[in-house]
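Below sits a lone chain in C-alpha cells, taken as the form predicted alone.
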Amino acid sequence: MYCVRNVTDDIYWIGANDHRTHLFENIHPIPQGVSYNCYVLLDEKTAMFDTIEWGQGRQMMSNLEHVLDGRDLDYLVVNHLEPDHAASTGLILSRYPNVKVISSEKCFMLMHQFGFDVDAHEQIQVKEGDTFSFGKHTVTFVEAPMVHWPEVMVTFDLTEGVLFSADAFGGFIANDGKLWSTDVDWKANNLDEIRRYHCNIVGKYGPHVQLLLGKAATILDKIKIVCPLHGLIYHADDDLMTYIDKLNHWSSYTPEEKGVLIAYASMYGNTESAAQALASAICEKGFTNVKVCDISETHVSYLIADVFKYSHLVLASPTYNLNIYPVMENFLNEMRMLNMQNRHVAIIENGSWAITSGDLMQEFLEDEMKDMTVMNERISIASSLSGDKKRDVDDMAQAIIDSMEEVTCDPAKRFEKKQH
C-alpha cells in the first residue's frame, strides 16, 4: 500500500516512517522513531531526490510507483550517500534501467565504494552553481561538504523555491502522517529530538554548518519550503527562521539559554547526594533552570544535546582505579569528539583514599577541549559529603549563578567576543 503526500502540485514526499529500528546508526536510541524522506518531481521529465534506508525500501518503491503512475523515472538526484538515505539506490538503479544519475564527484566515488552499479547508467556530475532543467522546474546545486559527509550537496528548485536540504534541518521522531512543521507544535514536542539529532550527528562540524548557513542567507528570500531527509518539512513563512536560529546556536557552540546541567556518576550514591545538594542550593538561591542526570542511566546522546543547550555544566565523578569513572570519561570523550566548546564547567570529585578524578577532569577540559572555562570553585569529597562541606556547596552554587553574567546566548555577540 502506498503512502504519499503532496509537497507542492508537482513535488511529492514518498518516504517512510520507521518504528522498528531501536538505535539510529546503531548508537542513538530513537524511542519515537525516525522518518526517512525522499521526494519525486513530476515535470516534463521525472526526477527523484535521494532514496531511503534499505529496510524501508519496499515502502519507498510502492510510493514511487504510485506517483509515477506508469511513467519511467528519468533522473535520480543524490545529495547524500550515507546509507540511511542511499541504501535503496540499488533498487532504483535495477528497477529503472534508463534512469540518469545526477550527483557530485565525491558522491559518485562513494557509490562505487558501496557497490552500486552506477556505471550501467548515464552519470551527470554537477558542482556548485550548476543548474539543470527538468522542464518547468530548474534546479541549482550548492555544495555542503562535511554537513556531515564530504560529498554532501543540497539542491534548490528555483521554480518553486524548494530546498532539498539533505541532513540539514533534519531531526529524530517519525512523522506518522504529520508532514509539515505546522501539523504539530514542533517547538514543544519535537525540538528536543531535533537538537539531539543535530548535535550528535552534525555537532562536530559546526564551522561547515556555519558556511552552509552563510550560503543559504544569500537565497533566503527565495526559499519557500525546506525538505530535509529526516523529520518535518518547513514553510519559510512559518518556522524556518526559528530553526535557522537554533542551527546558528548549535553550529557556533553558543548556548541556547542560561542553565545548568549537573551530570553525575555515582557508584554507591554518595556522589549523587552531592550533585543533588548542589542542585538544591542553586535553586534555593532563585535560579531554577537546572537539570540533573545520572550518566550511568542516561544515554550519552541526551547528555550531549543538553550540553549544547545549556551554558553551564557540572561534572561530578568518583575516582575509579585512580582515574575518572569510566562513564564520565566516555562523556568527556564524546564532548571532545563533537567539538564542544564555550561552556562554564564546575567539578565535583570523590574518592576514599586517593581523590584524583577532579584534577584529571580539569586536565582533560583544558588540554583536550577548546574554550572551556573551568571554575575555581571545586567540591572535593572524601567518601561522602560531610556537613562541613555545606559552605563549599553554597560557594559553588553562588559562583555558578554569578558567572551567568559572563555568558552570552547570542551567536553574533559570541563571535564579536572571540574577535576581541
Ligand SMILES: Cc1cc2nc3c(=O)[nH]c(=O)nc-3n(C[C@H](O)[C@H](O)[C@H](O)COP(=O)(O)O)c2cc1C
Second form
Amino acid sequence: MYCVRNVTDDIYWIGANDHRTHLFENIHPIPQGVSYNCYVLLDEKTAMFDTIEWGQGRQMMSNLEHVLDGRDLDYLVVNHLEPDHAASTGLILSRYPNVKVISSEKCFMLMHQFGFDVDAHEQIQVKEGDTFSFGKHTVTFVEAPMVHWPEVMVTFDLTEGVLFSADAFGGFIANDGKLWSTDVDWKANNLDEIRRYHCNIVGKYGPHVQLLLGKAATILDKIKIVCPLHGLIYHADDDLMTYIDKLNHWSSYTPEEKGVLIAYASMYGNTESAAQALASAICEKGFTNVKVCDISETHVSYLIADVFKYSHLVLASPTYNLNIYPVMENFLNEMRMLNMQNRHVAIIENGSWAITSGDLMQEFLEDEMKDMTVMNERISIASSLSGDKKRDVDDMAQAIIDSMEEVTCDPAKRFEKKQH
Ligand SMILES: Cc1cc2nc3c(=O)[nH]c(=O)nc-3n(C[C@H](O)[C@H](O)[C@H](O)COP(=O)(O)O)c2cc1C
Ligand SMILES: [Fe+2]
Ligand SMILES: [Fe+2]
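Having displayed the form predicted alone, please output the structure of the form predicted together with the ligand.
Then the entire complex follows, led off by the chain already shown.
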C-alpha cells in the first residue's frame, strides 16, 4: 500500500518510517524509530529528490508509482550518497531506464564506488549556483560539503521556496504520519531526539554547518519549507528560527543552557555516591539544572547530546588497571571525535591503591581536546567518600555555580570571546 503526503501541490513526500532498525548507523539506538524522507516533483518533467535505505525500497517504489500515476520518472536528484538515502538508487535506475541523474561530481564518484549502474544513464553534474528547470519549477544547487559527507549538496526550489536540505534539519523519531512540524509539539517532544541525531551524526562538522547556515542566511526570506532527509519537515513560519538557533549553538559548540551534566562510572557505588553528593550540593545552593547519568547504563549518544546542551560537565571515574574506567575513556574519545569544545569540566577520581584516573582525564581534556576549561577543584576519593571530604564537594559545587558567570549561551558572543 502506498503512503504519501503532499508537501505542496506539486511536491510529494514519498519516504518511509523505520521501526525495525534498532541501531542507526549500527551504533546509535533509535527507540522511537527514524524516517527516511524522499520527495517527488510533478512538473512538465518529473523529478525525484534522493531515495531511501535498502529495507524500505519496496515502500518507496509503491509510493513513487502511485504519485507518478503512469508517468515516467525523468530526473533523479541525489543530494547525499550515504546509503540510508541512496541505497535504493539502484532500484530507481533499473525501474526507470530513461531517468537522468543530477548530482555533484563527488557524488557521481561515490555512486560508482557503491556499484550503482549509473553509466547507463545520462549524468548531469552540477555545482554551486547552477540552476535547472523542470518546467514551472526551477531549482538551484548549493554545495554543503561535510554536512554530513563530502559530496553533499542541498537543492533549493526557487519557485516554491522549498529547501531539500539533505541531513541538515534532520532528526530521529519516525514520523508515523505526522510529517509537518506543526503536526506535533516538536520543541517539547522531539527536540531531544533531534539534538541526539544532529550532534552524534554531524556534531564533528560544526564549521561546515556554520558555512551552510551562512549560505542559508542569504536566502532566508525565500525559504518557505525545509524538507530534510530524516524527521519532520518545517514551514518557515513554524518557528524555523528555533531550529536554526539550535543548529547555530551545536555547530559553534556553544552550550544551549547553563547547566551541569554529571557523568559517572562506578563499579561498587562509591563514585556514584560522590556524584550524587555533588548533585545535591549544587541543588542545595539553589542551582537545579543538574542531570546525573551512569555512563555504563547510558548509551554514549545520549551523553553526547547532553554535552552539547549543557555548559558544564563533571566526569567521575574510578581508576581501572591504572587507567580511566573503560566506558569513561570511550565517552572521552567520542567527545574528542566529535570535536567537542568550549565546556567547563570538573573531575572526580577514585581508586584504592594508585589513583590515576583524575590526572589521565585532565590530560586527555587538555591535550586531546580544544578549549576545555578543567576546573581546579578536584575530588579525589580513596575507595569511598569519607565525611571529611564534604568540604571538597561543597567547594566544587560552589566553583561550578560561580563559573556559570564565565559562560555564554550566545553563539555570537562565543566567537567574540574567542577573538579576544
Ligand atoms: C579491574 C579493576 C582494576 C582496578 N585498578 C585500579 C588501579 O589501577 N588503581 C586503583 O587505585 N584502583 C584500582 N581499582 C579499584 C577501584 O578503582 C576502586 O576500588 C574504586 O574505589 C571503585 O569505585 P566504585 O566504588 O565507584 O566502583 C581497580 C578495580 C578493578 C575492579
Ligand atoms: Fe548522512
Ligand atoms: Fe541520513
